[in-house]
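Given as structure tokens, the chain that follows is alone and in the form predicted on its own.
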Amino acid sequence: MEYFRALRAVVVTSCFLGVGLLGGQTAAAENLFGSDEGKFLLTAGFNDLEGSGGGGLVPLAFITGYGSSDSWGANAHFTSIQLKDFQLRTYGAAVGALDRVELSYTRHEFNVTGTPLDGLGVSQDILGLKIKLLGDAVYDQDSWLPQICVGAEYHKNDGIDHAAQAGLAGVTRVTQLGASAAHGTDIYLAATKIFLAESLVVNAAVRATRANEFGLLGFGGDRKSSDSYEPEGTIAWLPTRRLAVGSEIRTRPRNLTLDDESTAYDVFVGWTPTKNLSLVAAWLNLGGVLGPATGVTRHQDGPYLSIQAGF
């Protein structure tokens, strides 16, 4: 089953990669899909963990895709994260229209590769919507106003697989681990500003969330079931017009007694050799994950690698 899941992810991403490269074979003014690709490099963002245009952990106020305010754009991504005792694979697609609205879909497939829960798996689907409210991060250089967007991400958890081999026979739902619900919606507000003279991107966001480990362990729990308002941030330096080097931080609630969820952070390098292809490499630290349940309290950190293709 794990083989077929991985194969499905590769096939989906490869198809979109071909679409993205085809889009770049025609004139810059308009590609095969009628998109003008009129935005500057890097201003489409990358696909973050939940599929929104952003960095790795945190959404940006940018609308995904390189279509201008008179056009549209789209992309697909595949991301692999290998922590000390856990593995996460994500893949999905996103569409941006008129540099104003973004729609995204992402699939998460999470597997325990160490600890006494070795073999356990969890998956979820995430649907995202982002709307640009005001400002322009690139062109409003003479104004203090950043580009601001509001977004929503609906998570639907598919349940727990292979629990018996992890010593949890009969456990098939995250609510059996203490979560209040298997689905939920995050709402966030993000503000992004590019300082062209300094080659800096600064981003701040706040998220209303009940998610446990990004929703992989459901929403709400025995410690807290209501929304928490969690700040997030990104800072990146652009040494060239194709390269971004930076760091992100994302605070998170701790709703479950059995999970020692804490602040997540990363350092990353994002490279856009063309408008049709982007690569991100990062070192990600999620802090503790399920420490009280497993007795393994070390930080879960490791490499984050992502590929994005589109137009």
Contents of the next structure:
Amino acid sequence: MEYFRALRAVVVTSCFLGVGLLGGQTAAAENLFGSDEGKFLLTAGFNDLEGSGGGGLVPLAFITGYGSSDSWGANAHFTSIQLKDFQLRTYGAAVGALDRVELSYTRHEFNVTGTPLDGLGVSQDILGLKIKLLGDAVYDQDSWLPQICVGAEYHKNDGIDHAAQAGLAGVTRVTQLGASAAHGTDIYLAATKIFLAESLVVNAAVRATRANEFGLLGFGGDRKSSDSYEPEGTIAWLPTRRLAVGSEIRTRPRNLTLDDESTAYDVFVGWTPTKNLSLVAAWLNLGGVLGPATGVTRHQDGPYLSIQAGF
Amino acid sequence: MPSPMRLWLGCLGLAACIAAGNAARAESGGLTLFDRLGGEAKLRATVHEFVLIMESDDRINFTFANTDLKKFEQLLYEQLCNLTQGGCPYTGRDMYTAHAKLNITNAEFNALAEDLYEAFDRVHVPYRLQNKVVAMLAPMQHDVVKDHPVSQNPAVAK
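Given the form predicted on its own, corresponding form predicted together with the partner chain:
Now the full complex is given, and it begins with the chain already shown.
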């Protein structure tokens, strides 16, 4: 089963990455897909954990893709995260239109690789929508107004695999681990400002969410089942036109007794050699994950690697 | 061990202080951006490279089809010198009037900025100083790009 999944992930992602790369191969006014690729390097952002245009962990108020306000852009991504005892692979595609609206789809495949729950797998699908409300991160250099977007991410948890192997025979749904629901929607507001004269990008977001571990452990729980309002932030320095170096932080609710969920943060380097390719290398720390359930309370940190191809 | 959020905000504050300190030091040195860019020689070289790059850029060269490029080069130099406190008078038209009939799109405006970055690279102006110049030019988008422009680029399929 996991081999099939891994194969599917590789095939789907390579197809999308290939199409993205090929489509962008032209320096003329428009590429093969009619996109003008008219935005500045780096201003499409990367894909955050849930697939929205952002850094690696936190969405930015950028619309994904390199299409200008008269055009469109799209990209596909594959991300691999290996923490001490957990592994998350995500892949998906995102489309940005008119530098105004963004749609994204991302699949999460999560596997436990250590602790007594070794072998357990969880997957989920995430659909994202983002709309630019006001401001322009690039042009409004003469004002303090950031670019502001509102976004929604609908998560549908597909359940738990190999629970018997991990000593949880009969467990197939996250609701059996204490979650109130297997699906949920995050709503966020993100404000991003490029301080171009200082080569800095600053981003702040707030998210209404009841997701447990990004939805991998469902939504709501025995401790709290209603929405929490969680702040998030990004700061990045642009040492060259193609590089962003920075850090992100994201607070999260703690809804489940079984999970010592806490603030997640990372430091990252993002490299965009062309408008058709981006690579992100980060070090991600989620804090404790499932500590009360497994007895393993150490911080779960590790490398985060992501590739994005598109236009 | 402070919470990650406090630690993160603390680092952010520290970074802001360092950035502010750097900015203040640059100011107190009495050097204008014009000086830091390398003065008249460097800026004239940049503008010259820019015109060469722009002429061969199919995304925007059509907008200069009826332009006297020698005159344009001089006016662009004056404008950049003026903006960066080099003390030159700018004798050209304002941006709104100069682009009134050109139907410039955002993509074309950005392409021009990319060509300017490229020109700065060719004459070895550091990226952080390039950004200070582009930060002054970026708000001109409001005057250069009109609402709902339709690109006049013959290279774009209609």
